[in-house]
Amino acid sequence: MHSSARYGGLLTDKYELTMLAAALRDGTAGRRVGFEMFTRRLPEARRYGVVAGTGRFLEALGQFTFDDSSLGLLEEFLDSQTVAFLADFRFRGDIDGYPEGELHFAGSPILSVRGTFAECVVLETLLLSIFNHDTAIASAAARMVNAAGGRPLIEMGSRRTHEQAAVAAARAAYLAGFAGTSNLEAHRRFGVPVLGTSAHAFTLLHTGPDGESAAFRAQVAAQGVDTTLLVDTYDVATGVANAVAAAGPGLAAVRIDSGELAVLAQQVRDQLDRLGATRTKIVVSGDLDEYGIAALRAAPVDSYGVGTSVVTGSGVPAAGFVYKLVEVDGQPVHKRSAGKQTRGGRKQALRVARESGIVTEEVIYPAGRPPAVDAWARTLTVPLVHGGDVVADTGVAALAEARERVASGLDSLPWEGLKLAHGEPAIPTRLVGGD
């Protein structure tokens, strides 16, 4: 895996410097706690979560260091011990979590951070905003998957979010199942495979009454038969004719990319098989979500490119995980705040499924202490990190793992979990023991 991202001291808010800067006044920055990431309830509409974001995390954790431009503006605020502090900061602690690509529900505890108060409280920003946005990415994306019926999908919205975002909303896509990606950095460094091949801009470029026609000649003359031509500049059916006509009916693909799109494919493909193009295979896009695709599933759809609505979680840009401080020199520590409360202590997860594999429910328990349960049952929480060094993969086939793991979890669940409507969490989540 390449990377060009950087992860600098800087990607925090400054409350947590502050923090540190009095904990290490008042000799309490040397505890030893426990921090974990959860979320209190799912996103509104949200039966289940894929975690996603832990490889960014894990990469992102060893260059979270303050270089001498970061310490100068620092001094700005902050008191000579706690910059001095901050120029020999890494990470040393330790962090479980749940793999990359595991599901998870309200109250899971994802990651369970330990170390001193001083090196576990400057990661909260970091953290959370890389989990926050990946999960809600892959989240939305395992909806799509599934409403996709097996047939597959190209995240292509790098346009319609940040441009770091979009290398991470790539991944996070792929992830949740989705084929590849248009964004080539995503390529680049996570080795996600890319797609794609011209937009409506290229037919415009050919202007002429033969101007379609000679767009698609272009095309093909440099890419070949095995691609896919956009055929809805002008007229549907025209284009389609004017497709078969520069190809041949061993042309790859065409795709449509407005209007009523169950009524178009289905005379696409009609037109098609009259032509002889019975292996043309269909692609559709524009502004398509969970339930368009869902729409689409009686039509002779092969593959959906999806844009804007993945990667902006499909009207849930966060997942909602928040990073409470749980444990205090072994002693569990509550937050009782309305609405807000705590279960102290660090935790540890069980899923119980049936014989057959279908899950029933998430047990959470103290951890290492695990309860009896008459079901067959698995451990989540596994290494990440131990004094301060990454112990769990992080590179490509790490990201495969993640994407079998979220094709295996949605296998899992109960068929009513799987349904896009509102309702309760696919499985219930049950505490166990603790104070």
Second form
There are 2 protein chains.
Amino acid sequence: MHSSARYGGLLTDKYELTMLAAALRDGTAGRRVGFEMFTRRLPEARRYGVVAGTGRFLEALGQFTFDDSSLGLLEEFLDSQTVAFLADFRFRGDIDGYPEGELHFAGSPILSVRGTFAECVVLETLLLSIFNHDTAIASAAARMVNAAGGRPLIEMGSRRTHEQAAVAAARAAYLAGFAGTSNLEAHRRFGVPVLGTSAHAFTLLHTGPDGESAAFRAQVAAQGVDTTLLVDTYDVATGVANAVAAAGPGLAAVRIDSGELAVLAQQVRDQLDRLGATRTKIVVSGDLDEYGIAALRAAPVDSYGVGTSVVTGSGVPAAGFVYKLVEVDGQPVHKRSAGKQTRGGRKQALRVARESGIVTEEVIYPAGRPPAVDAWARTLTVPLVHGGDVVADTGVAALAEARERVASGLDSLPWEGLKLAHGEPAIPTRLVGGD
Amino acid sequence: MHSSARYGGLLTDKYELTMLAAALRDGTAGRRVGFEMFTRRLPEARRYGVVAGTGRFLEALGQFTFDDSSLGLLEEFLDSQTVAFLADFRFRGDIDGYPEGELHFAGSPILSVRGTFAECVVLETLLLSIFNHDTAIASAAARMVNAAGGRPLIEMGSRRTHEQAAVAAARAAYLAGFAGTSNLEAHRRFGVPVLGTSAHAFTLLHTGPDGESAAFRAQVAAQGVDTTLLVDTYDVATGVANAVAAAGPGLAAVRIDSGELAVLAQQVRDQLDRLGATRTKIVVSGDLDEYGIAALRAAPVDSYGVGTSVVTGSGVPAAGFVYKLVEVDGQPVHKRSAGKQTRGGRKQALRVARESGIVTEEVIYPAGRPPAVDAWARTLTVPLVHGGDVVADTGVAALAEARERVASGLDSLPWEGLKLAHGEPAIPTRLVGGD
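With the form predicted on its own done, generate the form predicted in complex with a further copy of the same chain in the same format.
Following is the full complex, with the preceding chain placed first.
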């Protein structure tokens, strides 16, 4: 495998490997350690986060190796013992954590990675890249799904983010409850439903006075009436008339991509109904975020196309996860830098709920020592990797399960926890026991 | 080549291919067209942007093909004529545009893509992904370089963005003037200098009362004194004393990653000088952005490590580029949607300067019809692709040239144009001629 592999070992900060070299040299590389991934706070005073990236991380773990080309480059600055270690590298430790799609809060012990220092430290960069990106997207997307109140959302932001990040973003948005994506590679790689409409360029290509009608007829000829015609290249009312003339009242949908969407949606709905196209749906798009989506609740909109805001995390492009050493040879460790104290020791968590299913708090406790809780409570941590072997489900079925998990997680929040406005976390986090 | 190739054809929105199918069917696919990439405004009232992505795009162009696995998936929704077209797809048109590293402003015609509608439309998603991402990073990075006033910056944000976006971000930051990156793959793929320090985990791994000193001695044993020791795991003053004790006064650098950096930097500088380590440098890091960097101008800081803010575009994660059809069969076209009018026709641009070299305006004109300008003026548009063949330099040497271009571009701005505060563009853009 060439080192340009999707998850090759060089997707790593240099210092992970120089630390490895120093630890191999002084004999500390083999110490049994625990690292933990968590976030110190929810970004932008959000009320919850949605864990995403687990499936991609578990896939990456098996591909995270160093081929000959990579090793050649590493010889520039690493000694031969370290290069030999990396040539044989395969993670053989244990990982448990929150399942993908679980909600999380500040301090939630989302991932616990245990093994030798050597094998745990080299995973840091790739692991954080995957979770910081995917969780940022899923957390923003869940807010949009909630704002849409049951109407479908389509992720169409591939062009607004790095071309490979776009594929992961499509997956994360789907996980959070989006209906599908415009991105073909996300369909191939992760089975995300792929959807599409058309662009203004296609209408403009059909020059001449009858251009828009010609474009609509061409689209219907190629795709049938189960298609979405883009009606705002010129005048929207004329566009709608042309669309129904080209496709008939059985046209699946029209899309409006600009202007005052609430007003236009009502005008278009009225016009479609007058033309007998009562079942033709209205798709809106154009710089929508969760607030724009919420503002259209009263408008006759059937679905939303969302671009920039979802693929860039709607103001929060990285989830804020860190990966910290919390345990060495069974003893808790933590640094004491100003403002960045972390609690040592391996941790697990419970989520406590009322009988109604509405959650009330997250309880974080030293691993293996769950507190007695006088209420319904669910252990959040599940095994993911054992002795280097992935023991959790991955792939399309696991993604579908994660999607269900987000939906039931959102259902379990108290209503204040679903507010879009910044504020307190939906539920408090409580630390018990420990040092 | 498997379709998971770095720049495979499926990194595309579905609608590009359904538009292609409709155009092939109605005979418009072969029309000669021009598309243009530009931004309607500079995001967040920034004063300039830095074009980045050109090198990656030119590399992508040759890899943007559809293999058998991709074609099999496309058969789900495309007719056989369209699938056959994509099986043979190779861009054979012409592209010119601003060279990589050139400054740009709102409306700058950054890329002009000409060929058949079929070959130009399928490039849209990948092209915009690359330029929107890389330009966002380079534009933010250039502001940081300017804020640092000549002190070196190290990009260390890989863990805060998608793992492949991290590689492109390292390249874009280097292009904009950063000294290097922590990302090993960016070093391998693009020749970006790779740098590294160490993490708190390495100190914590060395448990016991003498742990920090043991960690420093191990790092020096492995890397020599030409290394950077991280001194803020526990008490900074003790850390500095331990660092100089372990490495001697020839220690290359210490890093402070937390706390009130301006105060700590001065204390650490004084302490290092007292210990005779007068040439030991101070690296600071920890949630720095261009404003944080500027605020440290008076502090005795030698270099900055920058993470989240640079890889996420410092509040602007996407550059805002769009790709619009501007010409069909030699005639200008443009849509008339509310608030999104674009000017039709292929365009080029001149940048006008005083004799001192300080620029005064950007003049955009219909391609091939440059206006008479009564001042020193430079044509911004250069040939990039001719008949499908890349005619511009790419690779490591071109990246170095682009880096020079950013530096001289920043030098050419009037001083108000370098202010970090939001405001008017550094120079006005003037459209001349055209419809």
